[in-house]
Structure formats: structure tokens, C-alpha cells
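This document starts with one chain, in the form predicted on its own, laid out as C-alpha cells.
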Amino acid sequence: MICRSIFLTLFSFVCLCATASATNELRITLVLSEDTPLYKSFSESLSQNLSNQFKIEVLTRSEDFRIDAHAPDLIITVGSKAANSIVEKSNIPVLATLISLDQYTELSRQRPHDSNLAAIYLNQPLGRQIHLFRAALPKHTKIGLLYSSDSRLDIRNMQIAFAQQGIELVAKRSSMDSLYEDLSSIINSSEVVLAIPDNKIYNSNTLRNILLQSYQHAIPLVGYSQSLVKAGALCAAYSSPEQIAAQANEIVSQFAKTRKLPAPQYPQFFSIAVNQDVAKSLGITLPSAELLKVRIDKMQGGRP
């Protein structure tokens, strides 16, 4: 009995050491799409908060990634360019960050049914968007939405979810050829426009004109990023690079224990941005970002 007890103790110790060793040996390569302040903020936040037991290499260009004998256990990509490049090159587990739901859907086609591909979306969950409207614009009951043919949004489900809160969602599929005509149609039939991370609709070539056209018709635009609010959108729920990095950190810690990635997920942590100058010029009384965040948290039942 004593020998058996000693054997079991030694066996448990060996298993514990093996597990610890596997965790300690976790090698991570962080690949940025570009060497920009946005991506560097994510990189610095993640690197500073990851456990010292993880070995992390940072590449500021996806072109620099090479598969060799010292391949990492996990690759974290930042931005769509890096994600597309890495998924094409290797079958190593990938956590894609700072990409939209549409970009992830396109990416997953390269790895169908692959559990080694996960993501944290840029898109905010639908419920959070609805709560933002209820908290910021409680008197507005008709929302316009433009989306492209590339969008993977479940429009019908969105319309049902908004309708349950007494809001009509007027959605229209558009393209570059008919963008401003479709925008006029949406503006004329809505009280507010909801912008989404759809690069075929909202990009550097179109944003200024979209904001100008909605502003000229006194129709507020609710955005999806802090930069869009600074450019002229009324408000937005968004997740900063640091907040996405905190969520990625949790996923990495879990991956170190299980060597499995979770299902793709929406941002857990978020902030609110408001443009009081736009609100004032449109005659809208808009609560502060801090108050909106408190109200939305309460609507979500205290969840982040």
C-alpha cells in the first residue's frame, strides 16, 4: 500500500510538471497588419499583460512571418491583412483580432470546420447596439441601415430584435454604384442612420460624404468607432485595442491550459463615445458617455 501510494504521488507530480512545462513552453507570435499606432496599442497592451511564462514574438509586418522548426503554438493576428496572410500560410492555431464579422466569415472559408481558427470581432453585439439606441435616442423609433452584398448580417433577425424594443429597422442593400442614392432613400425614411463595420459602404472614400449628407438632412449617424464619432457621428459603442487585448489575454490563458480555441466572439469590454457638438447642432439632448455606459450596463444586467 505504501509503495502504491508513493507511486501515485510520483505519477501525479510528473503529470503536474508536464502540464506546467506545456504551459511554460507556450510560444506566441503576434503579427500586425501594419506598424500603426492602433495596432501597436494592441500589441503593447497584450505584451505587457501576458504572463511571463509565455514566450511572445512580435512581427510588425505579416510578410515577415516564416514557418520553420521553431513554429509558435499560437498566432495572434491584428487586423484583416495579417489574418488573411497567416491563414493562407499555415495551419497553426490563429486568434484573429481587430477584424469585422464579415472579414472573419470570409477568412473562415479558408479553414472550413477548423477549430484552430477563432476571432474577437470589431462588431458590437446586437443587444448592445439596441441598448445604445434606447439610452441615447429614446424618442427615435425608425433606424436606417445600409449594407453591402458582402455583409453576413442576419437582417431579418435584426429587424425582429429592434421591433421587440419598439424600433423599426429600415435596411437596404447597396453598392458603390448606388451608394448615395440609397443613402438618400434611407435618410428620407428614417430618423437615424446606423453605421456598421462594412468596408464596402463605410471607407476612407465614402465616410466624409455620408456624414455630410446625413448632417445636411439633420439625421444623426450612430457609428461603430471612436474615430467615426470624432469625424462627425453622434455616438458609438466601441471596443478599444486595449479592451480587445484584455479579452485576447483571457483566451490565451485558457488556450495555455487546454490547447483549444473558443468559438469566435463579440467584444466583452466596451466604451462609449459621444460628439456633443453634433448633438447640439442637431438639437439633440445627449447624455454623457459615462452616463450612457452606466445605463447600458444596467440594461445588460451588469455584464461588461
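Quick caveat: nothing in here was measured; it's all calculated off a predicted structure. Heads up, when I say rigid core I mean the largest set of C-alphas that superpose within 1.5 Å between the two forms. Positions refer to the first chain, counted from 1. Compared with the form predicted together with its partner chain:
The chain behaves as two rigid parts between these two forms, and the smaller of them turns through 11 degrees against the larger.
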The other form holds:
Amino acid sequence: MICRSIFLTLFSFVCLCATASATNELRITLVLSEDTPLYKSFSESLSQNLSNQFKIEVLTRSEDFRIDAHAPDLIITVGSKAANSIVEKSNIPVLATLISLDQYTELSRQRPHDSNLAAIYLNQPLGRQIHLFRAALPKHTKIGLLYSSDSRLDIRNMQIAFAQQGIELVAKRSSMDSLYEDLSSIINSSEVVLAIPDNKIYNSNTLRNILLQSYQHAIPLVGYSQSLVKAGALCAAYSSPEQIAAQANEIVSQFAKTRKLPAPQYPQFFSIAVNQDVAKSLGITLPSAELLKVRIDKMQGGRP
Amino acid sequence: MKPITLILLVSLTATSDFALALNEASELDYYQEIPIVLSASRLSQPLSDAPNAMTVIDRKMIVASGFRAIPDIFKLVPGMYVSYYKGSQAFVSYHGSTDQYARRMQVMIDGRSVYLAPVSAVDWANLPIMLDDIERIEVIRGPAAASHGANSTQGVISITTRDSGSLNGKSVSFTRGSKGVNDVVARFGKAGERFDYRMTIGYSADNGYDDLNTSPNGLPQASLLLNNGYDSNQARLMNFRADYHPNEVDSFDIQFGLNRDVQGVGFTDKNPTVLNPNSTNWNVTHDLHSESGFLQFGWLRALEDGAELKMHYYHIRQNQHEAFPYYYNGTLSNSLITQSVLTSRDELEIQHLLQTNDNNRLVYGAAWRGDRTDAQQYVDLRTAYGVEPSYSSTSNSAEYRVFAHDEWHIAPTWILNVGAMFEKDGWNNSNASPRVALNYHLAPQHTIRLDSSVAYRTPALVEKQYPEVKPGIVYQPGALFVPSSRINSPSLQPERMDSKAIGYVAELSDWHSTLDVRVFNDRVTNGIYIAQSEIFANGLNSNLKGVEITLKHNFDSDTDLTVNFAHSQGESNAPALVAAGNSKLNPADSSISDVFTGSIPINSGSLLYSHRQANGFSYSAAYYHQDAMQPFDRGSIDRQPVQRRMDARIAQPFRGVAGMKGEVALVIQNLFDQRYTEYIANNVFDRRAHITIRVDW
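Next block: the form predicted together with its partner chain, after the form predicted on its own:
Below is the whole assembly, all chains and molecules, this chain first.
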């Protein structure tokens, strides 16, 4: 770890020196929310892939960011904490990464109508979720969804999109007080549960019992993260920090040419995680993660 | 006081602020580490990969069946024989052929073995558990000693109780019905961050079977018609479970339960009458008091790469006592017979499960079990047998076992299960029980299974030490067995079961159906039977062949159908043993040549259909059939004619005041009043109904 930090600092320094002479080169500041492996894996992956003509500075603490004469051309924030603190402080173009759609919506209120703000969401696009269901569970046509009052999901729109694929989405608003009761009603009225990153519903206190209950009723749960699949969800589409870094890399290259940020976007690169043990136990024949990925790519017609 | 309140207030406000800040899903939701919840030992094996034929009865089926008593659930298992010696004394046996103490199956509740000394039978009415506490029941049909320990000869019943996190709130239900059915159950629990618990407190009572004045099947009333009119049951019980998961790898569970049960026992047939003024009845109607309890502690640790370490310890205790007068030569005694049996069991088991590679999983472990029985009888027998008033016996035994079981996915289409258990039982017999099963996936949804296994049944304490007040004088009054203080069947060895079966499992997902067929050949050698004057001996060899079929079909996600059918045919050397002078094996009826064959229903089956509507209204219907049979050790009057029975249940949910919710359910058993007799001719099962009102909040 220490070696890496030193390396990164050195690397930033070298970049700084190398690009000092070139006046027109893009200067990027990478601001991490915290000095933890999650954010660092993103920054390492991005730093390694970015063209070396860019000048990159990495700040492992968002508090260290100061606006001075050498203001960067682009700030890439990694995680929600960094995004919130940077957007407050400056008007420099910001690409927010490792941030959820809801958090970005909140963030963009601070800079309304600002084309200098872009993001790569953590959320997988709805179309991809639907394709995952079609590819993994073609015979399951009734999906249960629990969401809290905090969720900004457009349920109506989701239901229409699923219905177009012949899938009924049974959605139920829930809260901490009625969570297990609502869960059992969802479990009883659907064939599969779609878990969403809504921490009023799915958090470390509740996930254990939610997974146990759905399993005991032989109802699979489709998750949103790799570790949720490991814990007992059937499958999930997710994007790793490295995959999001690769997308950020593309945006940066584009920005270097046009000096314009694209509209906020969903993750382009993603992986599929499956839990074959859970599938087998529930009597579900699930294709491998690789095969599911190929099928979903095909359904998307090559579109991300 | 005030500063504390203030601090509390401040900290509460602080927490809610914090919660607000975390409202939106963040990257932490996407990337947080979550401990493995559905670990290998929690995942049940799919039917197509399992080394045995298995019947799974889940909560939905339990509810749909409308049953009130746990043993009745097993009517939904193909080939299972469920009967009642008294209204409160049920027994469950796979493939019939049993007396009222079915003792050839392993019965476990959350891994706790509940068949107890001295009889090695399960006292279903005295289990500290209610039907509402059960999440699912898995029944392994066929021996499974390699994975479920000693005495798993005919099969294994494995009951899993509901997780403590499954109940979040309070629930009270009242049941009233015919035959004095009167149940009250209160349940409450809470699912927390690290600690979940649930508690059940219940009272369950009924009057058992009606008393009969005449023989139900028109046969003359013989002394073997035990008039079971006095067979009511009142149980008061509690069951507690807590799960504690302090970190991401460890989880602990602690459970305890109590049941104080009063059963009506004894019979009136042998009381002196005008016709028979000098009769003797050592078992007049009286109350049997049973108190049972258990304490169980479990620990599960998740290790690297899907491996697990698991340990459990439990203590079970049952204290039964009875006191009653008796008729001797037509005279009612002026003193009481008092009998008490205190039995306890302790077990410690540790096992390690590891995924040795992607295709191979190994479980191995070791266990120790201690059983203790203290029994006493007090009665002045000087007039009858010239024996001093009391005797007592104590028995202590320890059993050790080691086991290993390997599941190897040789190729995507082949699975080999190999396992074995080595045990040293309480009588110092050493047995090895191996098992091999090969599953071949003919096609993705079609599996053929070949399995072969061996299992042993250790003689029960009463089989070795049958109640005997003095050498040669067998004396067993009342309902309890007070084992003799000496071993009167010293050469008794464990009986051995060899089972071979071919299974076929089809998981027809296009048809929303699964089909499970098992063709089996079970051979018992060294079988234990009553030879002469309650002395047990080895030597009853029998063979049972048959087929069992289960079809499950989901019409849609709210409509299920389960159909079970079993056909079996047995043969044994009982006729030869009779010819050699073993009159105890003489069939009760001259139309039966083999007491073993006659005691197995040739065909039996069940059907359960259930439907749930979106508004919560649900209905279900069940049908049960069992061919005629002659109970193994009963007289001809107790012959069980064909059983046909239809049950129905309807339930309507309701919403009450203050967010209360509930359900009213009506169950009618034997809807068409097709009366049939159970194990004892007096036990006539006629139409009955009960209604349950449940309120949750």
C-alpha cells in the first residue's frame, strides 16, 4: 500500500514535470472520496490507462483540494463524498464517477443547467436489467420489487418497460417498520425478487433475513452487486471500478479533443455474476456468467 | 435522570441526522462486502443431485394441509404410515410394519435427534415445538446413516424450524374445533442487526378419539379392543430461538423449549364387569404427565473458499410419571402403582465442510452422544407375584461416531456421492454404514440415480432390558416402560438394513412439473422381534420391494398440486419362525400368512391441491388413501380397513383496527365422513372441523 502511494505520488509528480513544458496539455485532478482500496482501484486503473500526454494529479482526500493558479482543466471525482465537496467548491468541469443516479440528481441541483457536470452512474440501465431477466430467467414473468419512499425510481415507467417484454412488475413501497411483512407479500405474489440499491430496504441489517426468507420460499433474488450474489442472490449485472475507469478514460479522451463533457451516462462496461449453488438448489438451470453476458450483449444489439 | 435523557435525546437526533445523510444509495451499497448468507450447509441439495430419494414439505404445504399435529404431515410422504395408538400417541413409520413405538427412523429437529430412550421412539405430543415453528421438513426415504447418524435405517425425518429473523412482530392464534380442540398460540420475534429472536408460547388440547360402546367393525369385542375413550391431551409449551451473528463469518444460534403435557392413558376393557367379575387391569384410565425440555447451542463459521466449520451441542430431558390404582382379581387396589422414567441425552457434534475444488465437496466430522435413563416403579406385588414393592433401573450409555461424505461432480452429467459412518453404539457394537450413489443427468432435466447403502439400528433399551420385576416375570403396567435392571435379551445385536434403489427425477420446467420415481429393494437382516414372553431376538429377515412416485405441478405461481403414490410388497421369514415355534409372530387373522407382509399397506397415496388468490383468500383440498392392512402386533379386531379421507381448508385474510391483520381459516377433516379405524379398532376417525383465527401486528 505504502509503495503504491509513493508510486502514485511519484507518478503524479513525474506527470507534472513531464507536462509542465507543454502548455496546451490537459490537466486532470483525480479526487478520491477516501484513501481506501475501492477508490484507489479506480484511480490506479484510470491512471494506468490514460494517455501519458495528460497531466494527472491524484488527491486521496477531497479536503486537500484547493483552487489555485494551476487549476486543472477537468476534475474526476471518485465516489459521492468527493463529488459533493468538489462541486460545492469550484466551477471547473467535473466528471463524477462511482456515484449513483440519485446522488447525481441531488448533486446536479447545485449546478443547474451546467454542461460542465457529467457522470458515469453506478446504476445499470433498465434495459440491461430487463435483458438480464430475459437471458437468465426466461420463464419467470412476475417480478417483485420493494422500494422505499426515498427511492426516485419511476415505477410506472419501469412497469411499462418490463410489460413490453411480457414481464409483470409487482412493486410495493415499504419502510423499515413493515419491511418483512411487505417482503412476504412480494414473495407470495411473484416468482423472483429484484433487489435495488435502496438502503432503506437493503442494508447490512436486513440483507441476511431478506436472503433467507426469499430462499426459504424458493424465490430467487436478483441483485445489484457482486458481493450480494456471493452472499446468496441468484445473479446480478454490475460494473467494477475498473470497468467504470475504462469508460472514464474514453470520456477524458473525448474531452481532450472537444473540451466538452458528454451527458451523464450509465455504465458502458459491465459483468454478470451468478451463484450457481443457489441456482441449483432452487432447481434453476442458469447459463454461465460468460454466456449470459454474450446473450445480453446480443440483445442490446451491440449497444452499451 | 435529566442528563441521561438529554444525552439520549442528543444521540437519537444524531443518529437520525446520520440516517438522513445516507438516504441515497451510494457507492458503498454497490461495493460493500456482504457476509455469505446462503452458505453450503444452508442450501438444500436439488433433488437431481441428492444421493437419496427425498420428500420436501415446505411451509406452504404445511399450511395448505390444514393439519394441527406434526405427525399427520407425514401422510404427505409416499410410503409413510402414520397412525395413532391413542389420540395423543401418534407414530410414524416408513413402510408400515411396526408396533406403536415406531423406532426405525431417525427424527431430527434442527439437527437434534429426538427419538429417546428407553423405547427409542418419538413422543410427538411431548415435543417442545409447534407446527407454526416449522419452516420445512425433509424426509429422506431410505437409509442415510452416512450423513444423518445412527438409527437412520428406514429413513430420516429432518425438521427445520423457522429462522428467528422470520418473525418480526407479534401474532396470536386461537383454534377451536370438534373433539375438544382448543389451541392458543402466541408468537413474537424481532429481526435485528446482529441479533434475531423468536418465541412461541402455546397451549394445545383435544379430547382424542370418541369412546365407543360397540366394536366399530362389527366383530365381537375381544380383550384386544383397547377402549381408548380416555385419551385427551393438554400440552403447554414454549419454544425460543435466537440467532446471533456478531461478525461476517460467525453465526451462533441458541434454542430452548419446554413442553408440559398431560395425556389420558389406560383403558377400561379389562375392568371387572358383570360377565367377567374377576378380571385384572394393570392399566386403568389415568393421566400420564410428561415434561420435556431441551437446550441447544450451535455455531457456524464460514471459512475461505466456501468452507464451513459447524458445531452443535444439545441437552434433552424428558421426565414422565404416572400414578394409578389397579384391578386385581376383580378388586380395586387401595394403593397406587407409581412409575417414573427420567431420560436425558447430550450430544456434541463437530463437522467441517470444504470445497476441495470446483467439482468436489467433502464433509467430515465426529460426534459423541450420551444417553441416560433412570426409571422407578413402586407397587406392592407380593399378592400377585411374591415380589417386594419397588424396583428401579439406571442405564448410561455413550455412543461415538465419525463420518465423512464426499460429493464429486465427475463430469457435468455425473455425480458420485460416497459416504460412510463408523459408530460405536451404547452397547459397544461397532458398525460401519457405507453409502454410494451415482447420479447421471441423462439430459438437463432428467436424472437417473443408483444408490446403495447400509445402516444399522441399535437395540432400544427396552428391547435389551424389557420390564421384568423378577427373572421370568414380565410386568409392564401403565403406559411407561420401567426397564429391567438386568439385561434379559443379552445377545441382541443391531439389525441391519441393506437398501438398493433406482431413482428417476424429471424437472420439467416447461410443464412446471417435477416427477420423482423410486424403485427400491430394502432388505433387513438380523431384524429384532419379540420371540418368547417379551424376550427380543434377532432373526426376522425381511425384504420389501416397491415403487414410490411423487408428482408436483404448479398450474401457476399460486396454484400447486402434489400427488404421491406408493406400492410395496414384502416378504419375510416370519412364517418359518412361526413354524419353528415363535407363536408371537402368529398372524392375527388366518387369511394372512406372513405377519410382516400383512402389516404393510400395498398401495397408499395422497394428493394436495392448493390455490391462493391475490386478495389473500386461499383454499386447498387433500385426499388420502391407504389400503387395508393388519397392524403388526394387534388382534384381528384391529384390522385397518381401506382408508379414504378428504380434507379441505379455506382461509380469508382480514384487516383490523390499528394496522392489525389476520386470517380466519376453516379446516374440515374427513369431509365425507368416510370413517376409518387407526391402529386400534376403537380409534375411529370421523368427520371433524376446526377454525383458526390469527391476528398479527
